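Here's a solo chain for you in structure tokens, the form predicted alone.
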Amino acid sequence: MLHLAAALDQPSVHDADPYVALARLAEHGGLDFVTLDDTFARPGPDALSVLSRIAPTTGRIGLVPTVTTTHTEPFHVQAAVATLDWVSRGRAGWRIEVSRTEGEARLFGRRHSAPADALWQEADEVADVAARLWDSWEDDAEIRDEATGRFIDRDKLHHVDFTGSAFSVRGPSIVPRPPQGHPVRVIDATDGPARRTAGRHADVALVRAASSAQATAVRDQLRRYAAESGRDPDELRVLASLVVDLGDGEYAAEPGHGGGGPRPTAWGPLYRGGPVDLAELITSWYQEGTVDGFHLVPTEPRRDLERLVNGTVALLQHRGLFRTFYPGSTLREHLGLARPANQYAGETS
């Protein structure tokens, strides 16, 4: 089944309520998840906090904030993402990103910015230790036995004892294992340095591609990296990420633009046209086996998301390509991904 996601980003909005309305609209359309981008240079509330505000106002849609791994403590990052999974009852994701700019580095004052290869090496280690910390509580570690006064079965807590190139973590976590086991990890794998990390750790990889051939090439490479790291490549979902300007018409605004495919721009591949032609593009790429779905970034969120849900999504549902209801309750279930086994289960702490 086709997977669809949308970005909620509204650069001029500094209050959570407009995001709530958009998330509800996306959920009305049955989308798998929404994303909210973040950087240390962005003003306003952080993405994790906004999506935590959205969690109790929605019931099914996945919530995926960007949380950077540069300058932040891995222990705190994994605990925050696990908490979002608890408050959303199993709908949390984590878009893993790195902080590239010297301006962001100066906010902390601990080190200078680093090359992309080094940043993604660190992000790889953060993703690794986060999974270990999520597993540091076995699912039934919390027993709450009032008769004996025992809250936790200490034999089911585990120290991770991780030493990386830039940090070390002992553990266990301070948050019980999340409802999904591991919240869904999302990585933009468009740039080369991020692809190895995506192959090893991502459940969903985003690829900004202006053509079917370009998306296919990156998808094939990601699946190869996943296999080389011992994963089943079929457990990796690859979504094409497009900026969409759905304008006012039902079809492409310009001949060859929209219906003819997205065009490369400085902000990523841009589709400009109508909801009908966007449905044609999505159908074509999906049925060719190019990608598992699409991550759509509206240029005008309130206008474009409404046209996406009531136009494009409705057409895809009519064609039997996209769901008309959520068959499950967690983001992993929406994506057809299994709940990961606990790597420490059965060990004695």
Given for the second form:
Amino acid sequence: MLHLAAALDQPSVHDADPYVALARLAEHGGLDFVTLDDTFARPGPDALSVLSRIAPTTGRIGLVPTVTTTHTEPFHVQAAVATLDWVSRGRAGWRIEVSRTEGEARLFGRRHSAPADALWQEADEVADVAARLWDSWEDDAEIRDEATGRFIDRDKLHHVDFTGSAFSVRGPSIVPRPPQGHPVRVIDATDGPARRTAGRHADVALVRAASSAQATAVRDQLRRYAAESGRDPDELRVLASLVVDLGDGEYAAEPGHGGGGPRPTAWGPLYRGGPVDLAELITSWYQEGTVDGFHLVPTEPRRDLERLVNGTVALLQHRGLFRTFYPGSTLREHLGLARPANQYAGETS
Amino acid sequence: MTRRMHLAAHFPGVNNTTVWADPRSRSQIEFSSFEHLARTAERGLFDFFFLAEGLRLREHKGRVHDLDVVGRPESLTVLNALAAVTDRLGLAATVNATFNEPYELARRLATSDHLSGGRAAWNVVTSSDAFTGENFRRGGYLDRADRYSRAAEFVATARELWDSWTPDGVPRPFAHRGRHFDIAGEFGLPRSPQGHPVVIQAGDSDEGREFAASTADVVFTRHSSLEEGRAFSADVKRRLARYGRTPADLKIMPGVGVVLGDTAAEAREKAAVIRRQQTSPQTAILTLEQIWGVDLSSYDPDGPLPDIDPVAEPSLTRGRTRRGDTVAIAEKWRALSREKGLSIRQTVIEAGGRQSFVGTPAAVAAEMEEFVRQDAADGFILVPHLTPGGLDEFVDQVVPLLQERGVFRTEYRGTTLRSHLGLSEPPRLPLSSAP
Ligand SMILES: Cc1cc2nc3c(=O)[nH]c(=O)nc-3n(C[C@H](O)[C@H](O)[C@H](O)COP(=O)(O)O)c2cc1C
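After the form predicted alone, can we look at the form predicted in complex with its partner chain?
Expanding to the full complex; the earlier chain stays at the top.
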């Protein structure tokens, strides 16, 4: 089944309502998830906070904020993402990103910026320790055993004792294991240094590719990395990430667009045309087996998302390529991903 | 003029007052529990809803403490979600100043204030041990003076950031260089709907009180008997003048429990049952071990107290506030036990008693009013022992009586937490120096 996601980013919006409206629209279209980007470098609200605010106003759609790993505390990050999973009843994701610039480093004043390789190495460790902390509580740790007076069975809680290159964490988490076991981890794997981390940890990889061939190449590499790290490559969903401008919906796509494919720009590959041609492009890439789905970043959020849902999605549903209702309730279920086993289960602490 | 009181709701959780074994006790982690309690608080026109925080699970004898509620969601994330299911209720998060960084936390708090339309509050705590630090990059330990100096600079820095945009919404560069932080750049958000999130303080040392007087809008305290409350309140409010502030600028709110009955006797009986539920035989022994600092698992909770002396520096329990001079406490408890002929469990119950308002709704309303009238408190943070229904009775039975007495609001006048608390919007700091 085809997977679809959309970005909710809206410059200079700090109030909840415009985000709620877009998320509901995306949910109306049955999309797997929405993303909200984040960086300390530019103005805008904290993405995870915005998506927690949205959680109770939506019922099914996955919620995937970007949370960076460079200047943040891994322990706080995993707790916040786990909590997003609790408040959304199993719909949380986490788009893992790094902070590259010296400007971001100056906002914290703790250390300088570093090369991408080092930042992704650290992100890899953060992803690793987060998974351990999510597993640091077994699912059935809470027992409420009146006879012995115990609220939990502490044999089902585990120290993680993680030592990385830049931090260490003792654990366990303060938050019980979230509903999905592990919230869904999303990594933009367009840039080389991010790819090994994506292969190892991502449930969903985003690839900004202007052609089907380019997307295929990255996907093959990601699947290879996944296999090398002992994962089943079929447990990794690869989505092509496109900036979409559906403003010319009434007209045929520009030459070189629509059926011809997106055009590379500074913000990534841009598709400009109508919703129907976008459905053509999605159909053809998907049927060639290039990708498992698409992550669409509207240039005019309100207008483009509306056209996406009522035009592109409706057509894909009509063709039987995309769901018309959510058969499951968690983001993992939408993506067809299993709930991960607990790496500590059965061990004594 | 009658003084109005302020009311807040504490989500019961990781503490030994929460009775998880009661059949009415529901999930401590699922959102529905938080939603129920927050909606109840808003139905009762409360000022705010309060979440505590702990960043390391408590341990006893080297293992995770297992007798009380363990585990909770991360505060700010839950409160952001609660902003969607409430309209007026203030949303207060406890967040540690020792294990966070000003830019990031100021941004998260400002985001919450924007998303909730001006209802965010921050309870600034500092943590006290390297034990918690083992979960963090910055690790380690700061002694008390340094913790409060960092916390004070942290809040001051956050305020610089919150005020760094011009009134017409243009970001201006900030630069802060101090003892603890050396940061510069542009803040991500304009000034939030109530100017700054409300700042709460909960700590009782001299440094803590000074910090409250200089910086906080609300103090959350455990001093909850009338006499202690009056003394504490007078002490903290006396310190305000030093910072050019007046008593109206700082609200003192003790945490209290409430037990209601149709008669005074019934309420007392219920309170006794609850105290027993809060102190299981296992909890009684463990409480003793926390003071004695040695393994007492062979003692009978229904038998007498040990006659051995406690070790001076108990280290059996980690992640809990120190209890002070343990030898003196042990002496006091033994005296209490001898005098009244109490077992271990009965002694723990008797000695560990927290101030609660116990009685008929009318008596409780009258007593609460008395506290406020006598300057023992500006209001209360109610700590129910049940999740999530523990405030239902209070809101249904006591709030209307407080309203009849004219000491509690009958509607929300404003939309922001500052307006509920009667606090003015903080003046904008002069635009800070560019780097
Ligand atoms: C009523 C009350 C509630 C508190 N709640 C918390 C809490 O939720 N999380 C926390 O880390 N510390 C909490 N504290 C601890 C204090 O904020 C403070 O860090 C600690 O008491 C040490 O400071 P002190 O030396 O000034 O007492 C609380 C303290 C009091 C008095």
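In this text, rigid core is short for the largest set of C-alphas that superpose within 1.5 Å between two forms. Positions refer to the first chain, counted from 1. Not measured: the values here are computed from a predicted model.
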After superposing the rigid core, is the C-alpha displacement of Gly230 2 Å or more between these two forms?
no
